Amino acid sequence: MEKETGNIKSKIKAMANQEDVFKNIISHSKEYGFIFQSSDIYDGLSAVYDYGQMGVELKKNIREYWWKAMVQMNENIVGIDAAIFMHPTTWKASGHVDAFNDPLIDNKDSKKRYRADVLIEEHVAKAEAKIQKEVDKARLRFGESFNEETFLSTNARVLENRNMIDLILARFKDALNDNNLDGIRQIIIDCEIVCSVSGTKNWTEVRQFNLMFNTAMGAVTEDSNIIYLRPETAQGIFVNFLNVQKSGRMKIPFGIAQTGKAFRNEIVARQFIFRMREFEQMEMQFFVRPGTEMEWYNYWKNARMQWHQTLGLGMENYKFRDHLKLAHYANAACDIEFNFPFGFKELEGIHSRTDFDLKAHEAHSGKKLQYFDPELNQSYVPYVVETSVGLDRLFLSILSKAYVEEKLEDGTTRVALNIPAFLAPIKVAVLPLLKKDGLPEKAREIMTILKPEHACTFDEKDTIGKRYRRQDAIGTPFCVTVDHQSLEDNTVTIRYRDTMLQERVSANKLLEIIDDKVNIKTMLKNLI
């Protein structure tokens, strides 16, 4: 009972400190070379970020794991790299020119602008948090005899909050499906949602704002065409459907994968790299026979969740959430949400896009985008199941769960990034105990053996304890210390980041020990 009580109190305290932890993560990211504000010397550019020397390595490793799992591990999926600039009719056909909007609302007193849908979602999330608080309190009170299912179905305060949530979501869904902006505003008013700055409920009307950036192509402005920075990478796949299918002799079902930059003029960009104006997507469009799309939709839901859970960030930090309103191209859609420091938010989307995109491009281009199915002896426009994950959001999910502040037995505190070892920017640090007596030279010999296989760093500055702390802070899973005994018997001390345990091993076994923990092949085998 005492242990359970302590765990619940710790959980409640941890939830209260999440905002401070998130601020620490942002500060840590800059201090240790993961993420910088773009144009920092000019006071930065809002919602645009640069990845530093550590961040670019972590980002590259995440991208590589996604790519290998998606393309290398699936015989019927190939990759492309489509251009950012596309013919402007592309975005008319896809619906982005007419329908790629966010509903915005301003507070008249503070002049602060909000996404109306996010205000409602956050209000619902607060009500859900109240339910969870009641559950935690009841579990604390009743101990092992607590039955959560019975409590949720009988407690008056829980039922009151649940009924309120269901009513709000039903109204919200109807308003979204009817594109009823007045209805969305009325929900905000009825819920008495206040501005976080002014504390007032003095709201403007809700209006739609198109998110695409446009620019001009051509040497002379008057003769140039208006084109758009792509708001998603998917359309580059759709317009290349036949090119890939014919050149690769692809047979349905098959997929086309792509990673790359996308751009959205987010008016309410916030939460660090969670919502940015320039970001990177990792998408795969899977082309299937019409009528089989729901089977494949469910397949990819499960496959993508399995992939995320191989990262070891905790199964409890993921959940599916079905869309309240389907996009104009979809007949089914859900998100994989992740428990970020600011709550559960979208990490990856899985959508059954029907044949909307290919048919739309057929109509606007005048070119047939059909597949001849030899088994059916007929041609048809394939249906599409999409998986789309934000690389930056994935980066943030890993960083936020990896960041730990630990109180050690000697009373000191260490900050560490327990990044999955196979994704860590630096896999191993080689540290000569002293900068003399031949130790740096011996350490360099070991470094020469390790660095063709793994990302390594060499550090001989400061005490060994300070060097350990720095490597912990950047997420290096292994430190190899070379001392005088190393010169005598070719052994070294290997220190493990997560446990801080040390062991003496032969330098000849280092590659084997490290490779077992950091090789991406081990992770890919888990997906078979």
Given for the second form:
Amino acid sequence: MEKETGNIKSKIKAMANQEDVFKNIISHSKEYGFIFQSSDIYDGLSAVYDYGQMGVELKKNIREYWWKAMVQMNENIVGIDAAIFMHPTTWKASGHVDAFNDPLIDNKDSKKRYRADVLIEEHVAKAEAKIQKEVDKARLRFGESFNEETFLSTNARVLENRNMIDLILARFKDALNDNNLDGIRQIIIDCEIVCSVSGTKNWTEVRQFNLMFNTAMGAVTEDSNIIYLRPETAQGIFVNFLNVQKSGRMKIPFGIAQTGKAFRNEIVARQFIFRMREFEQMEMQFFVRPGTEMEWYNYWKNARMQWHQTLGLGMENYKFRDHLKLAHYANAACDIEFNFPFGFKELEGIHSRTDFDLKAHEAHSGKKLQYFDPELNQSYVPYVVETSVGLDRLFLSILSKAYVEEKLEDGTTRVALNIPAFLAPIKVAVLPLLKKDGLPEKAREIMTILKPEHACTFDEKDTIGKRYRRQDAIGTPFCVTVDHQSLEDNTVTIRYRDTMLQERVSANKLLEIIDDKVNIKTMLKNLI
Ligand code: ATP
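Show the same protein again, this time as the form predicted together with adenosine-5'-triphosphate rather than the form predicted on its own.
To see the whole picture, the full complex is given below, headed by that same chain.
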């Protein structure tokens, strides 16, 4: 059998700078059929993307894992699939028509548009990074005797940065809570934030910008026909609360889960699939007895963090961040942030939404949206705890940590996607060593056994080494090679993506070996 080119010597990824790695991930995604710019032949549509033949499989597998973890694993959670179009009053009741805004600011010289709040957040993140740099330097200098806590509370440069951050955040919080747009602009001026293109501080006023897309339903375009493309999937759950509760005879506490498209006319959309104008959300609204919402909020915070960590992307890459300003509907809210190639950013939101939404829909529809609690012998509008994660952001988190560039002992480089095996678009590649001597026929026999169980591919072109590389690049965890010995004793070589190790096994054992690693069941059992 043709030999593969050596062992992994080192990971190149660590030495390349994060920005370059991110660029490589984006071009790799396109080259291997994960993600294409929408309407590519017309030079694309800004912040809209299409998932290709590999991307669609990975996305489907992530969605399935979320869905099963929510709906299959929780006896008191059921799913729905509500329409994207909803009665326009829905969005009046939810507050989106009046308040689903982002503050925007333009640089007068470059004409580049920014989200004012993001400019401030990024300024703060830079100051945080400076503190971290001081800590890292000191740790190197002092070695074993380094005490981070003492250093943070005594070092002059750290304290200066910390004070500055606290001051900015306090002003920012006040400005957000008072809806004080001039105050937000003043922070940008006082912090001397410059435009990354023109390098100047020549800023316009801050204005609010509503993020909802609208369109007209029916033949006549009048105001009354205007409907919105949903900016979140949550409202489809709230308006169906009673339908599901009654038809499913659900008892509180219970949850309704949904995955689907959402649309936001984002002001700034420059980070690949992190911020898109059309994206997919996976949301679960958990209906609880009033007064118990904080207990459930903490429960779901932990449960969601645990779910993320089962993906094996590294515990250190996740953290909670409490919201500075609570949305009009929330009495507690935090984000699970992920360490993307461009820093820690929101991956999932967990919000205690009180009874705001159901009460607002009661008021606007005139229909009672209450639950009769047999234990209390009383009716009430339930409180809601929401978990809301972006499927595309989750995809990006997995892709960005899976992507590795490795130097091999023979001096060549391999690019691999170490996607968690159970999520990989293709689980097994079946490769006849040669295109003759009955090897393709034997390989096809093996395909027939594996195909009904797992996503498989068959490849007989090029050298075996090239074929292994192609599978590494799309994240296929197992390659099965059929050679002349296979014809004699029904054994094959199984080659593992992550270690590049190979072993000879009986073809009859393949399903067992592969199943153990890629079965979603094993992952779900970890959640119990
Ligand atoms: P951000 O602060 O990044 O704009 P958000 O707080 O507005 O996000 P939520 O309304 O809480 O986001 O939406 C829940 C989840 O939906 C987010 O955690 C994120 O994963 C996803 N999401 C929101 N907006 C987008 C977008 N434009 N593109 C991709 N995913 C998004």
